[in-house]
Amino acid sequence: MIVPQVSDKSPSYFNGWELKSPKTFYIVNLLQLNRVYTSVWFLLLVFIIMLSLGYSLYSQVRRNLKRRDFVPLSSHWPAAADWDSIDTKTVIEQESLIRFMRGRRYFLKNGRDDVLVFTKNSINRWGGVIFHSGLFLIIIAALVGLAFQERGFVQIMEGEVFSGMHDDFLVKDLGVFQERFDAGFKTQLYKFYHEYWETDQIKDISSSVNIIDKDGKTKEKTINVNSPLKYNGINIYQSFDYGYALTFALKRPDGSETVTHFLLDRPDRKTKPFVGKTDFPQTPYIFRMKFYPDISMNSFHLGKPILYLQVLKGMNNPVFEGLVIPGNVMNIEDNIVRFVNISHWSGLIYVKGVDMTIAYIGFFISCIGASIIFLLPHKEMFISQKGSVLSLYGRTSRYKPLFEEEMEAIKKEIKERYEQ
């Protein structure tokens, strides 16, 4: 997406943009382009497809309606000059006839009395209508995620507590017709677990954590990749992004201090650092770190940590530079950073269930109608016979080459079998 969207970045980062470049953003925000997928424009787009769609299903069930099967009136009747004729120079019974076509899955429907009218997968003409009867379904299942969804992901560190609230989430997606986002309980995050493949691929990862209910009852539960944790109607679905949590205190010369945490993200081998470049609060300073979470760096779990620090005073001046463990404190201009811990943080996503069983319904019938559509084209067959000469016509709703050569094959068995 070329402009950022506030379901992938922090406020932060938008409260950045509005204050760098103030017209644009603006522009971008009143016409939505930032939140294109929980726009209004975008809404309405799709509620224009759903209103297109209902009509088209409308009509087709008009049509299918007023023409209960596909034998014509006798208005419509197939010219002479359609009809096949071969001669099997004898009379033969009709329902030896019937027998014959039935083992090829033509069925008698009706017809005039001196013709038999034979069909074959009749089903076909309501493969459009369910077809698109299950598009119809999966359009309003959108339409009803696009306007209520809520949805909100915060990256959470152990032994930290998140307090449900709306304003606490890290990113937010929320509904065009949604508000706020509470989840109405608190999340500990009481232990990450990482495991690795030999080829540093993620194993598996999980998320051990509290939930601390509105009468402050406490339940322990983990949460895995494919394995969402279900209370009190959120659905909670473990994110890949996780990583170190630094954290750092700052004492300034006056006495008072500041602690921060920086996040930062694992990186695709172990080899490499987690790395960030993140501004340290309420100071003029900006860390750059490299950590590795063991010396020996050829692990993403933590053994003797080290982490190779920076710290800019605005954009280029470094005002400190080194290696650091744990409990190491340092002396930047006049103040006074230690480096407190370090611990694991989790990215955990809430979503409030728009019950999305009417998308899979959707899906189902949809797949169920296109299936019938081209698997399963409609067939019609008129045989009528006058003395030993047997005329056929048939027509199909699709493949007509096919079945061309299907009604040779036909004619060629019936002359084999009845001539004499």
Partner chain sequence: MNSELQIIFNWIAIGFYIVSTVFFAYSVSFQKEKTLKPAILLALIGLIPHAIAIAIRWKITGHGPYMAKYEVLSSNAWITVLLFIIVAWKIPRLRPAGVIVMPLSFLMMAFGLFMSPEIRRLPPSLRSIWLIIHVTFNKLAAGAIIIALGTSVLYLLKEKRHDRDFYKKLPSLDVLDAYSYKFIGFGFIFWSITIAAGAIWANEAWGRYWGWDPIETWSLITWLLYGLYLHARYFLKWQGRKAAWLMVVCFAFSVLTIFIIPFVVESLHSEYFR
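Now the other one: the form predicted on its own, given that the block above is the form predicted together with the partner chain.
Chain only, nothing else included.
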């Protein structure tokens, strides 16, 4: 995708984009280019494709039902120069020829003017109908899924409980005919795990969660990239968006206190810092952060963490700058700011889709249709007899070299059988 999609990027990416290019972001968001697969215009496009395919199916079925199976008219017969002749030294009875061809799985379709017409794999002409019927079912399933799907993304810190309510999802991507997405249960992140290869690529990430139902009963579950959790008709997927949450508390001279969490995304290399720049709620301050989980600056895992912190008042007025570690207290313009804690946060994707049984059936039907088209090519053979001379002509829808070999084998067998 040229335009990043809400299902592929973290919310911080779009927040940064909106701040950097507000006009471009407004146009992209208005045209739903950042959520293509659940946009109105994409749904309409799929609907038009479905109608087009449906009409094509109707035309194919109608043509096949009207069409008589390869009944030749004299004007449509092969030219005389295209026939191969065999002198069998004797007149062959038609019944004998019919039995012989039936042994080769060729069945009589018509006989006129001393010409017998045999056909093999006549089901091939229905292969396209079967294949496109499967595609039609798949498109219907996709259309229903796009129209009614419910998808939400949330960032949960260790120990935090997510309500599962529509308004608490950080990002929502709903089908055209959906207005709300309520999971119907709560999710608490108990522990987040992450492992890496020596190349800094992700080896495994997983979230241990507690699922809390409406009655308050708790079930312990684990979610990882290759094993989503299915509960109450909702699939919960482990996102590749995760990182560390830095907790700060700001105490004012009047004694009031504000606690906030800064969620920093994981960098692509362990030697790079977790970076973030955002405002501190209910204050005029902006925190610019470069966080290393370990002072060695060479690890994704917590060891001896260190944070380079710059506090700005407004956009360009620094009021604090320095290195801090958890537990440090800073005085910022008569306010006391304490670096409280570091914890993991995990990105979880909640998806409630429609039953995809129709799509699976459609895929199976399409496979059958494709097999018929490519593995059972239609073959047609004309046999004419005048006295002891037998003339043959054949044609096929595909694999002509193989068919020519089969024709040669049939002619050879006829000659050996009936010349005796």
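In this text the structure is predicted, and so the values were computed from the model without any measurement. Numbering follows the first chain given and starts at 1. Take the two forms, superpose them, and find the largest set of C-alpha atoms that agree within 1.5 Å; that set is the rigid core.
When two forms of a protein are overlaid on their rigid core, residues whose CA moves 2 Å or more are considered shifted, and S388 is one of them between these two forms.
In the core-superposed comparison between these two forms, the C-alpha atom of Q149 has shifted by less than 2 angstroms. Relative to the superposed core, S59 undergoes a C-alpha shift smaller than 2 Å between these two forms.
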